[in-house]
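Presented below, as structure tokens, is a lone chain in the form predicted alone.
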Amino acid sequence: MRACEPGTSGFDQWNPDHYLEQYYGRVEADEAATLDFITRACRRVAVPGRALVFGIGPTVHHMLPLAPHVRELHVADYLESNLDHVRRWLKRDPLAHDWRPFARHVLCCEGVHAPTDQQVGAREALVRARVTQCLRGDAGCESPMASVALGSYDMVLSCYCAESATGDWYEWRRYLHNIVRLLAPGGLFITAALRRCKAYCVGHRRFACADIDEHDLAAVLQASGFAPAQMHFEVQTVGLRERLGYDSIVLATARASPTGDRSGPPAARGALPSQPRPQVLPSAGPARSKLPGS
């Protein structure tokens, strides 16, 4: 690993091949946990519908849990430079990176044993075949699509996107609240963070991270009109301090009301309500946690 420089750079020193390199050559801790988590999460969508996964960066892994069981797969990134990545590995281009370790931890947690080759190769040929959208997002603006003729998501999955693009925690509310604002009603929305962590590296240089924790992204998603019963977290410890600057991360889904009435503040109008930062508390352990009324 290279030694970070001191400071925090912006994205227009983002590099996808060295943050490719340096989080993706094998399945780290943190995404084996969040894979899992994926896997699980799915197994409460009813009926395939359409899903988004937003602020995928030049990755592609996330996907391969979601495909069986949806029927169209949209991307967004705010960086071309990490579509291009998607879009290089959709077209079997031979120099994409390589996620066949990612979709083959994907079926052993859906219950393969041994998954072979050729599974992997189909489910990979399945994640290509449910995409049908590779568009530019911005998680900044009040409608973060390209083009808002889209419409709204079965389904949105964001990790490691709005707490990873901010040091500022109300810049990360604000992109977190715009981000949930695409799901339609009744949809799943599925999210992974980096948990307490100030600043993270690709390749030497250092990007700025919300310092955020399960109590921060409960309050965010209850201001932004989910059930607290409809909400439901976990914290994982995967120990990557020393090496990619976090110890853990939280895992959380949270579902939409059927009739796009969501109590509490709702997303629908627009902006969220002003409130302090909330107390950070304790978490209830540390390999696994779970909120009060999740």
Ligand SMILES: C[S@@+](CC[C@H](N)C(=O)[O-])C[C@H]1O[C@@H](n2cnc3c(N)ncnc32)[C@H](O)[C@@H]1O
Given for the second form:
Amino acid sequence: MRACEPGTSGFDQWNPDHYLEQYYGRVEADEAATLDFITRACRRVAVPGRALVFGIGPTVHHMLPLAPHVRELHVADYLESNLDHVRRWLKRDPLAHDWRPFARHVLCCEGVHAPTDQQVGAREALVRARVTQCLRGDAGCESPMASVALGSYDMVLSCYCAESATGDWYEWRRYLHNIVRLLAPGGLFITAALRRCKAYCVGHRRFACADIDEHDLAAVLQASGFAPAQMHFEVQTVGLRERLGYDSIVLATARASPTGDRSGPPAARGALPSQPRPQVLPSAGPARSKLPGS
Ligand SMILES: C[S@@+](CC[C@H](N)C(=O)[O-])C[C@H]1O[C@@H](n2cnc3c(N)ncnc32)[C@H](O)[C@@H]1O
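To test you: the structure above is the form predicted alone. What is the structure of the form predicted in complex with this ligand?
All chains and molecules follow, beginning with the one already shown.
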């Protein structure tokens, strides 16, 4: 791995190939935990609907556990160069990244003992069949995808996006708020975030990270209108600080109120109430924890 330069870069310096090489050459501990979490979260889906994977990057693996539980999948990212990698995989381009080890891992999470190549291929085919749109999205916009109305999705999955897109805590808060506004009343939000990480490296570039934890996440979701009883949080220690820049991740689900009003559901219409940054707690967290409603 190349040494990471001091200072942080903007996303105009982002290299999707370096990202895939560094983070997705194998199923790392954080991704093993994330895929297991998404698999478990999907068991809560009663009726398959329309799902969005926001901030997908050049990856496809988070769609692998979703595909059996949704009718249609849209994907979005800030960078066309990332979406090109997704499109390449969707078109079965032989130069596309190999996600088969991730599909195998997901099948194991679902209880399949020693998945066969055929089962892996079938899951990949299901993802390809479900994806109908690859769209540009900007979490900094109140309406993050120009062509999509707020409140459009029965499920929004956004992993390592909002906190990995900015080093500014207030901006992170705004990004996350804008992302959850895409969720329809009664919809399910699933997320994963780097925990207490100030920067991560991609190739020799360093990207700023918002240094958040489960308390920050709970506060923003609550301010965005989710009822505490409808949120679930897990903290997973992954021990990757030396190699990748973080020791733990936060995994969360939040269910929007079915009525879509402001007394519990996501603030699909409203602005985020102002809030001072909470005091940063000691960095060592439990391997697993639940926040409001635990
Ligand atoms: C660390 S990557 C995560 C990619 C992928 N979700 C994963 O788990 O590997 C962060 C992603 O956030 C995207 N991003 C950066 N700024 C953004 C913005 N303003 N709106 C939406 N996505 C953004 C980047 O293009 C990049 O794909």
